[in-house]
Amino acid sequence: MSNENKSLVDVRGLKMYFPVGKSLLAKNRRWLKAVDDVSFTIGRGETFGLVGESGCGKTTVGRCLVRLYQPTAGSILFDGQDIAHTREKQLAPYRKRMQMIFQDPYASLNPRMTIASIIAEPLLKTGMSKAELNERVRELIDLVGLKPDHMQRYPHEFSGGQRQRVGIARALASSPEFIVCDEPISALDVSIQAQVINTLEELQERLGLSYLFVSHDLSMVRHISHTVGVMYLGCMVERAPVQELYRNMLHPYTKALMSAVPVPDPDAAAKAERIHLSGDVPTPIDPPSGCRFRARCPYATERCAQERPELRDVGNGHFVACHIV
């Protein structure tokens, strides 16, 4: 079987530069780089985990999957279709098809709609009789762990994993295969992130549905991912399913981003290695030449200076974007 069949999304060199500037010559134009050149594929029933610091350009990858944003260049394989440059109008059978849980649970919701009428909205134009939109919502409401009672109250009326159930509850409306978890449990309580987690593992055994999952937090995407990504200033720096990756970590910056996890034993804290990077991150505007960690990487030649490295196969699924490795 072709890799095409078995996965779901494939991205082939991903682009996303933003202007930056108000010059109306092309020449004259600075680009912002938030994503640059980035691939990988995401199986059917499957999650992938995207991990990196803040502003690395994951929750751009995110959009530029489901079209919130149109990509520079790359393409954007969803079930066989290139849906990276395919025209507002045209997108509409897939629009139903991916959805997306994003960070905040409150900014998400309209505090001037109730629970039901913001879980029925991607419904309203499906032809749905009033007695079905109703019923479809209750169904959604009880899938997620609330109660019918929820349905005429409004987001300011619930806590913060409440109102996250709300989202995901209204990403699950149009019965979608792929959804984009932009984040969602990094505005909640700890003790709430491992009931939405339990609920999107459920809701992914139960109905086959596909994840990107963004996150920072690195225990909680070893537990839900399959295959993980590590992005650095707009590029994937390390990709290997997950076991495999926690195991045998081999970039720098990978290596640096895990020894950062909290340990909950004490003793073993005490005796694990904290890698502290020098500098500051650079700014995508104008990004070092060759490999994009070379100005905080402990371990860079004359050659990460001149050559950008390739995300190149080392074995196991294994792939990395470093020339020592």
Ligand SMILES: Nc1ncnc2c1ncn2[C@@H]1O[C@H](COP(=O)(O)OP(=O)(O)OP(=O)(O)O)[C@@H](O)[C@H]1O
Given for the second form:
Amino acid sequence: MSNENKSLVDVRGLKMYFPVGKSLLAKNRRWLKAVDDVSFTIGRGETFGLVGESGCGKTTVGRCLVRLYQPTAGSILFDGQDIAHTREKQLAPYRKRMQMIFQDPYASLNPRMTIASIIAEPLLKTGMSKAELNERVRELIDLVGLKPDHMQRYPHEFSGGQRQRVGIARALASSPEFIVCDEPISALDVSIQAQVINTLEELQERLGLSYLFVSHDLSMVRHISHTVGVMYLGCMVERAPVQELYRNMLHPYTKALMSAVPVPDPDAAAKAERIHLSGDVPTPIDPPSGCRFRARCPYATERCAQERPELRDVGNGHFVACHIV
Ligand SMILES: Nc1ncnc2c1ncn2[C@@H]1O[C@H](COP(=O)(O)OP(=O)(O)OP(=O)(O)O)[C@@H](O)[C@H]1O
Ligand code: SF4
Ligand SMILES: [Mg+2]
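Okay, that was the form predicted alone. Show me the form predicted in complex with the named molecule next.
And the full complex, kicking off with our chain again.
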């Protein structure tokens, strides 16, 4: 099998620009470049972890992948078919195969619906009989670790972790192959986070799911991902298989990001080069020329202002976008 067949999602040159202001003249129009030329693949049954500071474009990538947004440019091959610009009507078969779960399970669940009807809702137009629907909801409830007597209750009667389980069950209703998990545990108590992660991992194992896992928690990303991508201001600056990345961080931004978190292993902490992030993240409206990290990079040179560094292959499946690496 070629590499291409092995990956379920293959993103190439993805761009998502949002218009700023209301100018009707094309030449006066300004763009917020939330995602600006991002490429990566997600293997079948694998997790791609996406990290980076707030506002770097992680959620926007996720929303493009499940086509909640139509990207400005680029391709999104899903099981070999480019769905980046597919019209809504033709998207229907793909909508079933990809789902998204959100950070705030409460906001994404209708408070006036019972758990059973929330989970069944995506299945209403599938022509299933009432008995079949009921059976499927029971199956899903069991799959995510909830109990049958939860079915007739309402979201407010549940804890955060249980609500996230309802969100997962609803996402699984259409038997998707791919799920975007956008900060699925960051709103939960630390004690509950590991349980929800375990459930996601078990489901991946059982159902062969692929995940895009977006998180600020770098140790969680390390734990759950097969491959990790680091984003900065709309660009992917480094990407590698998880062990390779955590053993051998190359991009100055990745090092800065990682050195900002406490490392449980003191040897690794001693070895890690400490780079402190100074200044604020610039705005993605008219981002800086050349390397977008240059205003905060201690190694920036003249070349970094002029030339945008390409994501280069440095071996072992490791890619990095920096002129000095
Ligand atoms: N629908 C939208 N319209 C206009 N701008 C948007 C829209 N969605 C996101 N943005 C902007 O795009 C940039 C990237 O946002 P995004 O939500 O993807 O970041 P993020 O990495 O998910 O951040 P966080 O970690 O805070 O969730 C931000 O500057 C944001 O303000
Ligand atoms: S390309 Fe230049 S500015 Fe960008 S990370 Fe590398 S050294 Fe720093
Ligand atoms: Mg986000």
